[in-house]
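Starting off, we have a lone chain in the form predicted alone, written out as structure tokens.
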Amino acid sequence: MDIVIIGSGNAAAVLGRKFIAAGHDIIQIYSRNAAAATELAYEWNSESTNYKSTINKNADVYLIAVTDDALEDVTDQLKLPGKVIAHTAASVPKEILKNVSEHYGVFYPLQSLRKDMTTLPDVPIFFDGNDAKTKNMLEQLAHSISAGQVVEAGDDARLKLHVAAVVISNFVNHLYSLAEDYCRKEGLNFKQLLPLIEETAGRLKNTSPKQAQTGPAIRHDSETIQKHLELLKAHPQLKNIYVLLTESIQQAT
């Protein structure tokens, strides 16, 4: 397929590389950040523009990969009649594109994407469209870059999925950050915890998180918990979260 990517950030860069690896052609990158668009265009042997009026009108698919709060501004005055257009946001309804084209949808990659990734990650794709033409084209595009993890999901399903994604990715990473700060202040090496992090995540491939739960909270080991809380008096933010999560784990058993 011939693709125009609108955006030049993390999602745009990684998806673009995966499209190229799958044999698609990115014929143009549009971005308000002219330097970033030019850099990607050079990498992909494509062209770039930072003017909506000069967006190439000959692509098969137009993919808007920008932040949620930038979508309204990007789509303002954008007209692509007869073309299939989709955005990549989980929590924004597809109808935000209804004035851009008669064929609109969503192409949501459920993965944490960074422009500086040295290898292309596996990217499950959740897609939706307002009509059969849009759904079929986005599904084909999704299958070309995802190893079997392609699912049709409407606005409500994607929003619910995004909540879960925030919990298991953003919230968990915040816990890593707090643990790293704790280790630094206590003269410990956070990297010594990496094997535990990897093993904990890896076991979820074959085991339910509830079944995999370990630690003093699920054992109701009050003696160890009290020792931890004494130690955490010097780390009030981490202590508050420790208490909250301990109570949550115990209530779930």
Contents of the next structure:
Protein chains: 2
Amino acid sequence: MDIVIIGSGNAAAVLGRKFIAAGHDIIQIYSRNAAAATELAYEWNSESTNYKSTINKNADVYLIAVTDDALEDVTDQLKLPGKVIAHTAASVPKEILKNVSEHYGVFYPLQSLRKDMTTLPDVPIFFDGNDAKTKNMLEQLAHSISAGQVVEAGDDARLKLHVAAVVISNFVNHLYSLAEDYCRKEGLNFKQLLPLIEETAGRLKNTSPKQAQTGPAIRHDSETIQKHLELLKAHPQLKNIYVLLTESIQQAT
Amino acid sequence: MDIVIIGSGNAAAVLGRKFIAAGHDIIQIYSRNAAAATELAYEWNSESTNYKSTINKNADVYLIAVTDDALEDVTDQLKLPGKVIAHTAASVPKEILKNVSEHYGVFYPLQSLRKDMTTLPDVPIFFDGNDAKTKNMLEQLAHSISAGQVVEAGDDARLKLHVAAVVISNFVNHLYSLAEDYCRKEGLNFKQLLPLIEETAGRLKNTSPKQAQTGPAIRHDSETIQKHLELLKAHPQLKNIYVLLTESIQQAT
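Having gone through the form predicted alone, I am curious about the other one (the form predicted in complex with another copy of the chain); can you provide its structure?
The complete assembly is shown below, putting the previous chain first.
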């Protein structure tokens, strides 16, 4: 397919690379950030523009990969009649695009995408469209870059998925971050925890997390918990979370 | 080395397999659970016993891999003079072994070990000993099964490490578990989150979690947070944690 990408951030860069790897042409990148757009255009042997009025009208699909906040600005005055257009935001209804084209939808990558990734990760795609043409084209595009994980998901389902993604990615990363902080302050080497972090995540392929729960909280090992709370007096933010998550684990059993 | 393993649970089984793979001999397994001990003895072409009095006195190292609670029971009346003896518990001082032998220490694997693992994970080992002979032997044993991650760590350092391990493994797993629960109740497929879970854990090799923090909380995107809290009304336990971790992320910035 011939694709125009609108946006030049993390999602734009990684999805663009996946499109190129799948044999599509990115015929143009539009972004208000001219430097970032130029760089991606160079990488993809494409063109870039930072004028909305010069957006190429000959693509099959227009993908708007910008932050939620920027969506309204970017779509304002944008008219692409007859074209299939989609945004990549989990929590924004597809109707935000209804004045841009009569074929509008969503192409939501459930993955943490960063421009500086050296390898392209698996990216499950949740697509939606207001009509069959849009759905078909976005589904086809999704299958071309995602090995198996392509699911139709309306606005409600995407919003629900996003909550789960926040929990298993943003919140989990915050726990990693607090642990890193704690290790630095206590003279420990956070990197020594990486094998355990990987095992805890990796075993989910074969094991339900409920079955895999171990540790002092689920054992109701109050002696160890008390020792830990004593140590955490110097780390009030982590201590607060230790108490709440210990209670929550004990409540869940 | 000739090794006697005391215990027949998850840590005993996985460490034992690592010892065998490294060319050591496990000359005996002692456990109160005769069936489990027999099974491991069969796997390792070893012997098993469930009588403390018949523990083989000819090994180089005795490794006590039992739960914290069972340690006192197991070591009661146990006498192995002149032998190197170590337990595998993070949070228990090495002195619990001082009446068993004059050479006592700790051999703490910082990893989640399960008997049913099909591949043996990387296992950083934190060792300690009351004298040079014990330390040397345990360090040598550790290097034989652990690629690079072998660190001397006294009782205090191990206790501190254990707190970090609880945070990045037990607490993280609890978040996975709550998300799985939420997905089931909302008709979503938890497995579709696995690529994001893996990426969030895997990127720590190259990226500090502090740099990698994304999501509505750190963006102070209160519109999205409100939508999520609305959805979480039906999931009070998860909602509680959503609120606390969102606050904690915003506090950390």
